[in-house]
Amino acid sequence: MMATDAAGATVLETNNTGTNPDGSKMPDKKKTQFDVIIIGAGPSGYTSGIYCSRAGYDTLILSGILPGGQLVNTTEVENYPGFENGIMGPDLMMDIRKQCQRMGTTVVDDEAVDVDFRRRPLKVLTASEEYEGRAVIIATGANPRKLGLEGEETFKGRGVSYCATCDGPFFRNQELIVVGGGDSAVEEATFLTKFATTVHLVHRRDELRASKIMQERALNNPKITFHWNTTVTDIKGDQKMQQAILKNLKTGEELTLDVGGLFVAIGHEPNTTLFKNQIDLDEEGYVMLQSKTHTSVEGVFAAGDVHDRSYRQAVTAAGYGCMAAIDVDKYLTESTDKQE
């Protein structure tokens, strides 16, 4: 069941009453030993349990405080295979949860607040329980960094958004903003020339960061124009963005643009603060894969975008949480031969 938070949000409702949002079960309290224990329910989360219930383990999902991920936030999805006329984000998460479930998947709507990887069996914890598991699948994603207006807020999902491949079709002949120096910033915006009429691309400092081949694609495409020494401070609109207020930062010099949306390519920060001291993280953050999805640690692997830093699709989600899944039965039936 779906709801709306203060902030319009859209989130899952759930409730004291031993089911989960959907009338489904919750398990007995008492159960807290699985084959597989999956930390996130977006795409890839959702894909390893079924994948895992599907191979005949015991699997446990804690969906942690946004189940669905970032596609509960979404509005239409066009590129999700299978979907003629596309799906709602939410929708398209509800139905795959409950496929999950129909594989005999056991999700919890609870949060993840700690774990043990340093011994046997893994143990993943959460305010009110301890749950033990042979491997675990780590599949908490990632989420967007923001500017932190208040616009920025009041126009996600019209108009504002965090993946050029996601949502550029919506933009067609529009003008277009995306904010960003890095590759992805600067590969967004000459993505999005394909669809704006004009592509401004706002930077905070006088040079691109971005890898020399794309900033040269960049610079000489006539679709994209350039905002250097420049943030946004403001996004207005009525139903949906209209207007974003540029300020360059040695002129003070204020700009406001008409546009149809504005792309935010600032980075992202991947959900791992969870697993700092347990397993191997790169300097950003992101889980670091040792072969396919293991992780530096045996049991233990990782799905989506918690390591993805490239594609950062649901799709290519799922992909990942296929993978791990396949990976996790290689591991638990070689270490069922080994104890055999």
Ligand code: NAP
Given for the second form:
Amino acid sequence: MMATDAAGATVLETNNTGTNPDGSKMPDKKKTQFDVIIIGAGPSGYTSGIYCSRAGYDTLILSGILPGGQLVNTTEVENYPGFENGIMGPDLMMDIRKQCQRMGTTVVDDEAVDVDFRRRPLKVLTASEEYEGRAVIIATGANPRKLGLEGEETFKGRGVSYCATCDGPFFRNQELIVVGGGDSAVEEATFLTKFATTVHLVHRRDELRASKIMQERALNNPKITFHWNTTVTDIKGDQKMQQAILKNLKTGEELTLDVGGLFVAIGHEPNTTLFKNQIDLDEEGYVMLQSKTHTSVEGVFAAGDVHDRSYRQAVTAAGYGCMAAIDVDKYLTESTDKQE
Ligand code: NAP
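Show the other one: the form predicted in complex with the ligand, since we just had the form predicted on its own.
Next comes the full complex, and the chain you just saw is listed first.
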């Protein structure tokens, strides 16, 4: 069952009645032991669920408080294979969720608040339950960093975007802004010149953080205009965004640009607070994989944006979910063989 939150985003409604919002039954309260526990319910988590259940494992997904991940806040998805005319993000996630449940995965719309990967079986705790699993797949995703402007929320999905690959083609023949100075911003600005008349790259310093080769490509692109030492201070519009106000941090000068879209590319924050001191994370908090989808702890795997800072697509997240489930199958088969 879908609802709309205060910011206008589509969310799944949650309740405490023993049923999930989509009407499916939550498991018997006493059932807390599973073969596989998947934390997170974006494309990677649900795909892991489909594969693990299909392989015969008793599988639980703890979906968190916003089941569906980032796609639940997306409008039309045009680049997920299988949908000739595109599909709305929330509809896609609801279909994958139902497919997962049809395979036998237990989905509980509750949030993991703690984990203990030092003991066997592995433990995942919610506020009210303690679940045990022989393997865990971390699929908690990452969230794009925000500028923190009021207009950013108002025009999210109506001009403001966090993914050029996903939304660029909706902005043909328009003037656009990309904010940021890292590889993502420079790559996205270059990509967007395929569609835009002009791309304004707005960066808060006077040098880019991006790699040399990507910088050169952007600096030599006649469709990209650079605004150095500059930030966006306001986003304005009516039904859709129409203007952005820029401020030069050195001179204080303000500039109003008439643009159809603004792409925020100032980094991502992986959802890994829960796993600090449990598994190896890199300096920015992304899960470090040892080999394939294995984390630093035996029996704990990761899939999707929580470890992937390069691709960040629904289809690649789903692919990682499949890979993690196959790795889990191998791990559980081998550990069962060892016990026999
Ligand atoms: P990033 O490297 O952390 O860069 C973020 C950029 O946003 C920086 O230029 C930063 O400015 C700016 N920024 C941060 N907070 C801001 C704020 N509040 N307001 C305005 N600007 C802000 O993030 P990323 O570009 O997403 O890249 C993340 C990682 O993925 C990097 O390791 C990158 O190399 C990798 N990546 C690789 C590729 C590729 O190889 N094809 C593509 C994309 C990403 P400052 O520079 O002043 O700090």
